[in-house]
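First, one chain by itself in structure tokens, the form predicted alone.
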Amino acid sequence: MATTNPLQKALDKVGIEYKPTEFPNCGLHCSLVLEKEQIQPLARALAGKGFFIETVTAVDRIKENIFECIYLFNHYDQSQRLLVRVPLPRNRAVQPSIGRIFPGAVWHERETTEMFGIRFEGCPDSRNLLLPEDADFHPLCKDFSGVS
């Protein structure tokens, strides 16, 4: 029997297993950890099934020497919240941009670049949003000690 679940359809399209979570407990329908190469195909599949991007941000997992790039997607017509985490090495924090797929992601990618230093390859606009253009620091990194 074919599914009518748009999230499951989008995940099936790119070969990612749908593992539902308990929405009442966590506010998410699915949570995934993906490789950075999977984010653009997933974003295209989600866009084709009526999803939008809520946010793009990051978490500094300094003890593990990684950043987690965080994406939160939702559906326009049905409540279908998806959380995607992409681990990146702190010393090579480069992530493919989804800004050409979801134009609303560009602002979030720009802010994440400023705050954490994660570079979004292919982002249509890489200007700073909050910090001066010549800023060479990333205030939300856990090893940030302040501007001298």
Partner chain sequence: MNRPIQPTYTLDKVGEENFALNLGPQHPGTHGVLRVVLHMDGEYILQADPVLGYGHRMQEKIAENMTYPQALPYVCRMDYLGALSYNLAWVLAVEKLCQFEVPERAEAIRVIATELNRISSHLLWWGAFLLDLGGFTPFLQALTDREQILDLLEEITGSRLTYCYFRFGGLPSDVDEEWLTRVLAFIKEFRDRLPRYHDLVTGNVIFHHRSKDVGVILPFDAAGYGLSGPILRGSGIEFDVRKHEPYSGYDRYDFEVPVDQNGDCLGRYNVRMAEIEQSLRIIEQAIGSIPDGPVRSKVPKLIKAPAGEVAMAVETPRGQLVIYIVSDGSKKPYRVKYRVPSFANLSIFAKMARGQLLADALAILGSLDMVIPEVDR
The other form holds:
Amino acid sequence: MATTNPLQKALDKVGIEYKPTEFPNCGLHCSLVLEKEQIQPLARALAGKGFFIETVTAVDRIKENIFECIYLFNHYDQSQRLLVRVPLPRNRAVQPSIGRIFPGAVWHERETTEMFGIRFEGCPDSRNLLLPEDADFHPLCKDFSGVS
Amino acid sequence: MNISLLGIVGYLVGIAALVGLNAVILVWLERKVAGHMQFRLGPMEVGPHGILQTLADGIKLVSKQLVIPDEADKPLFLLAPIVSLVPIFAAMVPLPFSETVQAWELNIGLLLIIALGLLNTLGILLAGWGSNNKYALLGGARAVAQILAYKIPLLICVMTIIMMTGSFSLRDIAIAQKDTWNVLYQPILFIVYIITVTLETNRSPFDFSEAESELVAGFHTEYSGMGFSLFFLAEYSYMFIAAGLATVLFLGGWHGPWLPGVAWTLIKIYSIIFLMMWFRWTFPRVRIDQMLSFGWKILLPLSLINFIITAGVLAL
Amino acid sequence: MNRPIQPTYTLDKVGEENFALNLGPQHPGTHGVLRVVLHMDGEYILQADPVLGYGHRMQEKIAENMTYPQALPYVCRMDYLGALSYNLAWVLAVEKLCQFEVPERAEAIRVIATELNRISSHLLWWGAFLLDLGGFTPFLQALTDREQILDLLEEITGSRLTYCYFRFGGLPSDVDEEWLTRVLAFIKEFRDRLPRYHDLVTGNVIFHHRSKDVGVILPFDAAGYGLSGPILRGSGIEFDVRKHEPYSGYDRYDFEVPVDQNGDCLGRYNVRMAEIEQSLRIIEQAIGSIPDGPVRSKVPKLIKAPAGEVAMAVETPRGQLVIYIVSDGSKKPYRVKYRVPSFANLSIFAKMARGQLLADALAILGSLDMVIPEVDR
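Return the structure block for the form predicted together with the partner chain; the form predicted alone was the one displayed.
Then the entire complex follows, led off by the chain already shown.
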């Protein structure tokens, strides 16, 4: 059956099952957990269906020793907020960049890099954005306790 | 006419008093005009209606430290405000205030004023270069870039009037308008003239070399205290001269009923200055390339066509 | 996790003709501590590189170390011109997370206050944009009207700029009938004054020359950079969180989302001017249909949010703000992410400024309506 939902179309294209969540309770229409290889094809499919990037960020799950890389996408015509989380090992956090698919993601990725130390492979620009250019600490990590 | 030492001293004192007093009045007037156009009162505290506010500010400016940036070209930096101000003392010489009140009747008075007006741009360029600041340099470069775009239409305006009168003497030009003012013959020319002198005096909407929101303060970014106030003095004095020239060229000089000639001249001069202030507090700034193309593509042909038509009418 | 420090600003093409111009952090045209490194060829910009972080306060870390009510006043410090929208977003996000009820009267008052705040923000933008274009008078005219809004908001919130008025589950105090009447009186007076704004600026030839076809954003680019707010609607995309994901009862009010197809500075100008009128309409309807009743529901003294996550989007004067909270069930949020509109909106500036004149670049920056502490957080 053909669907008019752009999110479902985009997910169909990359072969991911569409499972809607309760929007009024959490403000998300769909929430996915993906492998890091899946993010670039998904981003391409979403860009093709007219989605825009809301943000790229991360959550430090220090107890499980992982970073959750978080992506938020949405659509301009009808609200379809998609949350994608990609678990990354904390000691080797490398994630493919979507900066060449969504140019706006570059700044979000730069911010995530400096705040968490997650490296975005292929990001056109990886300088510090909000922190001083020589800052080598990652303040949003849960084990960060300040700079002397 | 003899030149005596006493005469020169008297003239210098008189002109210095005029330049100073004019600046004091104009700064106050500008603030008042700005204030009332923005639904506020402007200065009210120092003296009645804040008339002494400028004096207080002047004392503050004079007593301030003169800061010279380390990287600046010191001689040029110090010279620039002086280059800007000094020509004014000479440019006021041929300006007639009435049939009898005039420093010195020159038969090429008009030419002198136009030529000395160019020195202002030199002052701005020196300030821009000498400050060794990129914003100041851009301001100086803009002043030079625009000079041709407005000077040529301005000269053609002046030439048309000279052609109509047959004299370079400002006094003769004013006398020739005893019955009918030139503005009635040449309304288009008058508009072109007002636009070009607004450009020449760096007033908004053409204040490219200052351009606060773009170039911080343009050519006088690095100036403080006395250097800054000299530029200010120069700007208001050039406004006075430009308005004085407009009065003589287009508005019949001192001619007018009832009041004495000097009063009429001053009324006309300050009306034109008020008009220029009105522009400043109403319009946003034009972009410099738009102004350049406006100067070359509209002002220049307009004044040229006007010149040719006037020549044709005069020949008939 | 150390990585090599890259040289921050490489001037590879600087020769005799080109130079690097530091626009900011102190510059009258950047409206705050934004620094843009411009590589110029004369008056033309070859490359623009915004440098952020001068106002960075690590807001997200601060929120992690505070309980939910403690973080409330901090949120409003980000966008100092649209503080109530931020206030609202935080309150709504926590209410959604904890499933708190909000009385209808409180919702209506929230809408009235937020829309008043939106008008005041747009008015200040109007003045500041014209200031960027070199016109000084509009700024003070706009402040005259803005002052009245500030007075009205000061009465109910107690502050004039960084309001913190909304609480979880409602409001700390009710407003009285007299205040509502004065808001209506202000709207009537302001409607009379709005045509004067258009007389002074909108029809001005110089203004048109400065803003028309300057800084065009194509709809395609808008999606790529994640733009939102009046900037997006100035490019012809009708996206407004108040319509798409209605909150606080915005779906009860009849209002339009102004759109302009041109995508230039003039388009963004027109959208914002039309938005002021729509905000007036919303306030009128909200006051007209305001129900009686309590303004605060019962909320536990100690707020412990259930474990989970929530995203709450709110339309601020500058665009879509998303507050994303991850909770681990304690009284402090585990992770807070502020997706701020100005951040995404500024990211397109480098692309827009390339090849423009310096004067145009500042007009574009002005038309983007930046609040730098919001970008830096």
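Numbering follows the first chain given and starts at 1. Keep in mind that this is a model prediction, so the values were computed, not measured. Here, rigid core means the biggest group of C-alpha atoms that superpose within 1.5 Å across both forms.
Fitting the two forms on the rigid core leaves the C-alpha of residue 132 displaced by at least 2 angstroms between the two forms.
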